[in-house]
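The data below hold one chain only, encoded as structure tokens and taken in the form predicted alone.
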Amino acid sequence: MTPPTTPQGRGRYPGYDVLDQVDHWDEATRRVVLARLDPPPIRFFDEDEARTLAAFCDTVMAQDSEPRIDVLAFVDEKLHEGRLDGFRYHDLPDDRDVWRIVARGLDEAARARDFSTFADALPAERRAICGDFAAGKLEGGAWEELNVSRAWEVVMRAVVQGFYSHPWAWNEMGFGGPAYPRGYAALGAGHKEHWEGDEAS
């Protein structure tokens, strides 16, 4: 039996694979979930933006080894198809523009630390830049074009959605997958379905 895949091969539920439940999902759900195993091509970002932003997504989600969830592919698909969140902060441009500005700003921040691009920066330097971004401390250049703290919220919302929509992330945290049509019956703290995984101690 093939062991379940989790990001970086680490998970708290040894042997648990949500894809073992695929036969319990209706056809539409099965199609949507299984499609996430084959990330869509990059169509919104250009090659340089994609390289920078893929490194950003890996850094903020602490994906430092294979296997990795291709978070940027899902972000790119959302932006390419114009599936935005239905609201926009008054002091930010369109989310699509926010992402492009952030890509530029990350590369500028890396150049200030003597790296040609964010993707070329050492892991510790990338984490430091992301820490400054999260704290709203990046300034100058591209960062003057937006509210940095709010830009962090916009990009992280999409990153987290992309990461946790993937079955490998579900394996990592023991999530049982879609409830339709079977549903969940063992409700309440400390209860679990017979097919859910056991957390490692």
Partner chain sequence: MTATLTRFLKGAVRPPENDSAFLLDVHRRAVPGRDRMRRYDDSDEVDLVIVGCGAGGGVLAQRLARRGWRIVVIERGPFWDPDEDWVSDEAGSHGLYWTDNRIIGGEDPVELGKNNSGWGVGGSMVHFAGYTPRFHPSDFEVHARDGVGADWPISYWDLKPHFERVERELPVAGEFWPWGDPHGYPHGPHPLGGGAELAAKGAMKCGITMKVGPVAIVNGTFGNRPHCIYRGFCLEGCKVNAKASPLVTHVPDALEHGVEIRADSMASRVETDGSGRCTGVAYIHDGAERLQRAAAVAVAGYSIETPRLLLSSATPDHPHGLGNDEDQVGRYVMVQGAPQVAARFPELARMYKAPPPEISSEDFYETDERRGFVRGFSIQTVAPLPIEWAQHALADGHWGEAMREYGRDYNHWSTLGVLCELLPHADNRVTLADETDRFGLSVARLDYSQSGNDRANIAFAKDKLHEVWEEAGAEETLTIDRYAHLVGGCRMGFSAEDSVVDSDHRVWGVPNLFIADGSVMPTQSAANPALAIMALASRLADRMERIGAGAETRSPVGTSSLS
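Residue numbers count along the first chain shown, from 1. Being a predicted model, the structure only gives us computed values, none of them experimental. Definition used throughout: the rigid core is the maximal C-alpha set that superposes within 1.5 Å between two forms. Compared with the form predicted together with its partner chain:
Could I have the structure of this protein in the form predicted together with its partner chain, to go alongside the form predicted alone above?
A lone chain is what you will see next.
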């Protein structure tokens, strides 16, 4: 048996692999979840955007080494298929445009720090730019085209969906995952199903 995968090998439930349970999931769920292990190629973003935004997704999810969850692939598929969230702030463009503007803005912010693109910036510089983005403090150029704090919310909403919908993230956090048709029997603080993982002490 291959050891369970956690992003960057930083899980807290050693030996626990939610994927060991796939035989207990219903077929519809199994299809949806397993597809995430093999995402389609990038179709929505162009190559430069994809390079910048992949670096962004890794920075904001602290993915600094392999194995990595391909968060951008999730975002790209969502935008490619137009699976938007059902609302738009009056002072923001369509989510798809928000992502493209953010890609441009991140590169501009990197250039202001003397790097040719965001992806080429040093990790600490990338984190600093993301910190400014989170605080709504980026300005000029692309950032004048949208409300920066809200744009952060829009992109992060998709980023955390991409990361925390992946079974490797569930391994990292000890989440039981899909539970139909089996359900859970061991309720109550301190209880676990026999197949759930133990936290590393």
